[in-house]
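One chain comes next, on its own, written out as structure tokens in the form predicted alone.
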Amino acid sequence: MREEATAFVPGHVTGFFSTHPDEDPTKAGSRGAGLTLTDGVEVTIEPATESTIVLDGEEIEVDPVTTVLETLDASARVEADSDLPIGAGFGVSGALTLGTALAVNRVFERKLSMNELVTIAHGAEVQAGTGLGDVVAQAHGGVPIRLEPGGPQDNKLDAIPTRARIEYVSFGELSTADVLSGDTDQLTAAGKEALSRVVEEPTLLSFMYASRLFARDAELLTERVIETIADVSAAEGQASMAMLGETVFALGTGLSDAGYEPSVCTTHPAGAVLK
């Protein structure tokens, strides 16, 4: 057993998605596309007599992280530092969960493969209602396109082969669990249409356009987000809404050009890694 291990998991901004439930949480999930970010979450695991989860110095409860610890039969202190706000559409819960799985596997020498760990983390997220596609995207990195739902044994991933500067501003939280527990028929129809568009033309501009249409057609836009996207568009930039949060992300200098003071990062070239 090691004294500790640390994993870095990129943030993930979903542009659009469709929901695909299944009785088996490792097979359930979403189709869609998003951006992984160099801003992310660093998770450090060390053995402890009682499991605790600490994010940015504050003890919290994160159901999927607890599930991962129980699944891997590990009692540990989970200490995480995040560049990103929680509950605002950046996949922080997924990052915490996947980072925990990777670091626990090393510390407690569970000898599981990457796909096995991603499957455990993905299933825990789905079960908790905190995410449907973040974990598999964060394990992949880049600009992943989720063509089929579920964990690695079931899903199918592609990607837009590019890197880009990304700006973002966040105005607040939206509850992923509340949206996913409601009627998702309209959302899923909009997500399928958006995915078809990006598969036909896998470029960042196509992704941004499809994301904006999805946010409108799925009726997820808030007044503040609508106003911000319009400001970026008026400055001849490309922006859309992060799913699911009251957050706007833009390519290049879109938000800066529109007069905002955004956080700045780039798309992450690789997936989650042990440090």
Given for the second form:
Protein chains: 2
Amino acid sequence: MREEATAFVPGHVTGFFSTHPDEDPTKAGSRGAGLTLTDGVEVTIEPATESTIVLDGEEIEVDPVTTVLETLDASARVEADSDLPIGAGFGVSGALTLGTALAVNRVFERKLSMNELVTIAHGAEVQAGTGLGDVVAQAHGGVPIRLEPGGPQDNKLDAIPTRARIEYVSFGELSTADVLSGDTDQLTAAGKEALSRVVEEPTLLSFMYASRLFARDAELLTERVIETIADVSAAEGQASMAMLGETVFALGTGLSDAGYEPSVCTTHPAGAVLK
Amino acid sequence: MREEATAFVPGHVTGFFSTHPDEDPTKAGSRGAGLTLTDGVEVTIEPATESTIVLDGEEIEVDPVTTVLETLDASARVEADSDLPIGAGFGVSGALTLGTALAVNRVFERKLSMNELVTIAHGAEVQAGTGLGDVVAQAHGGVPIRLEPGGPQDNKLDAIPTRARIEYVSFGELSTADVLSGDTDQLTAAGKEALSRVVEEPTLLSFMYASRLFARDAELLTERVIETIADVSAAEGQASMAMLGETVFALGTGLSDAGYEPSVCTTHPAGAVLK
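Now show the form predicted together with another copy of the chain, given that the preceding structure was the form predicted alone.
Time for the whole complex; same chain goes first.
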């Protein structure tokens, strides 16, 4: 057994999605598209007599991380440092979950393949209701398009072949679980339309356009988000809302140009990696 | 139209493979596994009245690159810098082909998706007989396992979740086209056995072991390669032969420990990327 291992998992901002429930959590998931980010989460795993999860110095409970530890039969201290706010649509729980799977596999020499680890992490997220598509996107990197839902055995991914500077501001949390437990018919219809638009023209501009229409049609916009996107548009920039958080992301210098003081990163060229 | 764009494509060393012909070059390909490398090829595309391909300052002809330029209806100067020797089993032709597809798509605004570009590049390589699995591996990054052959619409990939320092020495070229045009029954049988070994235990050590058995059973080893692998084994290292080149690669400091002066890199965490 190694003493410890560290994985980096990029953040993931979903622009639009549609939900696809299934009794088997490794087959359930979402279609959609998003941006993986160089701002992400670093997860270090160390064997311990009792499992604990510490995020940015604070002990927390994260159900899917606990599930992964149990599935991989590992008792460990999970220590994570995040560049990103929690619950604001950046896939932090997916990053914690996938990073734990990767680093536990290494420390405890579980000899699982990448697809097996992604399946375990994806299933744990779906089961916990904390995410439907972040894990598979974060394992892929770049600007992934999720054409078919589920874990690696079932899903189908493509990507927009690009790299871009991304800015974001976050005003607060939205509960993924709350939105997903409500009526999702309208959201799913809007998500399907957005996806066909991006499949037809897989460019960043078309992704941003589809994301804005989705946020409006799925009725997920808040007042502050509407205002911020309008400010960016007025400055001739491209912005939309992160699913699901009270967060606005923009291409290039969109938010700076509109007078905001955003966090700045770029799309992440790789999926989750061991360090 | 942009003035130019640059893509970086990692090198790819195949440890073992089996060939899978098909009338459709986007469905044909190989199963197998290999290492993508931080040593790779940088490809810059600039519109030009006549297409030319320049590698490390020298004008050359590369059939699959020409095919990609024609398929994407682009007349361009392709300027490439390679860290790797040509024809020695590092996937340089695949890198040139995929890098051209990615950078042309950006410069000429062809608005194709990543899968579409990989399909075009993979099909061009297969058609030219220059490679069967490099392009899809180089688009994936890491340590890809090619479970099913063909382009992204048909294939199935997994990966060994790891990162490693890699050393290599190259003694010369082997013609991929010559080997693939000969009797490949024995090679295919050895490739299938190696793959099932790595699927059962997806670790680097098992990959190196399966690769060595494959090189022996497929009768592809040369005298110098046999000797070098033996030297690394004697120094308690792990080495095998790159498919297809007179090249030996080793984990960690395997070749240095055996007294060689190898090139040094690491596995590449990402697939091909625009810079």
